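For reference, the chain that follows is the form predicted alone, supplied as structure tokens.
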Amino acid sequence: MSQQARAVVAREVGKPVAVETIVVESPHHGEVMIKLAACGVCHSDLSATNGTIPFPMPVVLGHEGAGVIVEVGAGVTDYVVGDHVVSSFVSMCGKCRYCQTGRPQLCDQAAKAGYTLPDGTVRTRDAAGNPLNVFSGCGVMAEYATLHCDNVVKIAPDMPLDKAALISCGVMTGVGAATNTAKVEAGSSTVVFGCGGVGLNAIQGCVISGAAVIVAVDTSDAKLEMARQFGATHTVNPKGEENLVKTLRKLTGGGADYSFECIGLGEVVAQAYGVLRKGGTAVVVGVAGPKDMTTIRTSSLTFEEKTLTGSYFGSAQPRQDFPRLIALYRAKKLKLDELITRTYHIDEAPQAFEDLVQGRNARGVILFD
């Protein structure tokens, strides 16, 4: 049955999202309806609104969401009705080279989903009866939506949903990026780039794979007060420094292992990459603009052996991934209560969107009735 939401909507790149009245059509073959609890406000969402990720327009916002499953599509045999479950943003076949190989954020149905279901189709439409698309193949910045099987994940049912949404995607690519991709080993010395929502995951990371030295930089003295509470062991404010490699590397006792790209800046990758010790790792995990580039002494490469890579989704195997992390979460091993700096009715979507741009929150989160 169709179901009437109220859902954040961008239609024009650059302009306020609105909160509209739409659609959400019963679930196709092997696809689910959820009726969405929470939904964290990510950059991500933000990056579609101004440019920075091309999406086709309208689109319905939301990538990071929990709820419970509300109805199934014919050929689900993963979930029933009553599930507790989160959104994955990246859809995993399981079949594809990708998925076989372990890689599976990297899955070729995936490219088939940035705005639609992977058929190519969609189950949501605006009052007047036309398509809207759906981010990243959710949309889940709504009262309900509909997702194909691949978008999501069960979880314990006793999980808090609101801080369930976080895991899918802002603590997956943060701490994802630490442990999965880099493999920071206990006892290295590490710099986090960038102290929002995924930077202060990636430190999290650190903290948990042993990480001696964790050191947070950031422009705002605020954010980096978060990151101190969040496992930081020293925090750099750019503004006060005249050469901030030197001095990151001056602190990292020569240079750090491992260090975490998490703004989107061609210019901060440089920087990451420049404050490796030889033998260190540069995680590139921010989104940039599609004309971004980065400049950094290819000899280095080859006589430092150091290495510069990207993290897309912190390399989640979501299916393992998230219980992993619920499970550090109730050891409190992980903090995700201290994540939400503000919750929002969906009617305040604009504002949250405008906390996103000022940098007010660590996470902002929609909550529905």
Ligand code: NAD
Contents of the next structure:
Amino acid sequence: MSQQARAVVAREVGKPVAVETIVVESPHHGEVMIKLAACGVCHSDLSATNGTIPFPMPVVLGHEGAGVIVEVGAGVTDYVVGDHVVSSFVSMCGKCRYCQTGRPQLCDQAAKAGYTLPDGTVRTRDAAGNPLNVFSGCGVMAEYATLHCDNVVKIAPDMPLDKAALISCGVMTGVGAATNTAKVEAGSSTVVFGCGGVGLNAIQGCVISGAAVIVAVDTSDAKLEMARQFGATHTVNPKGEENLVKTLRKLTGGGADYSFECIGLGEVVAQAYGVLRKGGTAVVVGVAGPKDMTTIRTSSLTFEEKTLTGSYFGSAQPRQDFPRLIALYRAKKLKLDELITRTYHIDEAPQAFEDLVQGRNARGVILFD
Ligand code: NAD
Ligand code: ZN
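Return one more block: the form predicted together with the ligand, after the form predicted alone shown previously.
Everything in the complex follows now, all chains and molecules, and the chain you saw is the first one.
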């Protein structure tokens, strides 16, 4: 049955988000409808509103959601009404060469589900009946959303849904960048640039991996305070530094084994590469604008065997990794409660985005009644 839902919609680049009443249609074959309980506000949602990530508008935002299945479409065998699920902003077909070789984060189908469901259509319409795109096959910043099962991961029913939502982007992306992409070894020295919802989790990933040195870098002192709470051993504010890279190389005993760029700026990617020791690896997690470039000394790749790589969705295998992250949370080895600085009613969504711009939260989370 179609549902009316309050939803956060971006209609025009550079304009504040709007909260609208939309219509969410019943699931088609292979799809499920979810009643959302919570959705985190990620910088990627903000980047969709300001053009850093080009998105065809209008688009229902949200890709960090958790809720309960209220309707299943034909052909759905793995889910029933009442299942607790989180969204996966990467659609996993299970059949392409990437899914088949253990890299579902690079699934070919995900590219087709960039702003629609994987079949290229949407189940979302505005009050005038016009179709609304959905962020990365999700569009879960809404009271209801219909997603393909390939964008859904089942979770245990006793896991609190507001904490579970965070796993589906910020936590998986940040922790996975350290544990899956970089495979940080115990005793390593690491530097994390940017201590927002993603960077704080990269710090947690370094802690879980047993890194000995974790230097957090952020232009906000409040974020550096949070970074210490999440396990950073040192903090540096670039504002007070004449030569940031030199300072960081010193703090890491001559250069870091691993560095993580969690902002999305080519200039910082170059810093992340610059702080590495010989043989080190810099992991780019932030999503830069389409015209942003970075420059590195080419010969250092050869002579110093440094690696510059990217990490999408924490190189996750979501159906394996999400339960592991939940297990770490339950074992008190992963902080989730502390990530939620503030919760918002959906009508306060514009404020949640403004607070993200101002850097006020580790994560802001929209809660649905
Ligand atoms: P956020 O806004 O919560 O955090 C960004 C942090 O960077 C802030 O604390 C800010 O103070 C800091 N910062 C900004 N400019 C800086 C500079 N020049 N030097 C040092 N610190 C600086 O954002 P977030 O939600 O944590 O997302 C971070 C990035 O990760 C974004 O680009 C987002 O699009 C991207 N992202 C990537 C993936 C992925 O799969 N790779 C997934 C989710 C988000
Ligand atoms: Zn995100």
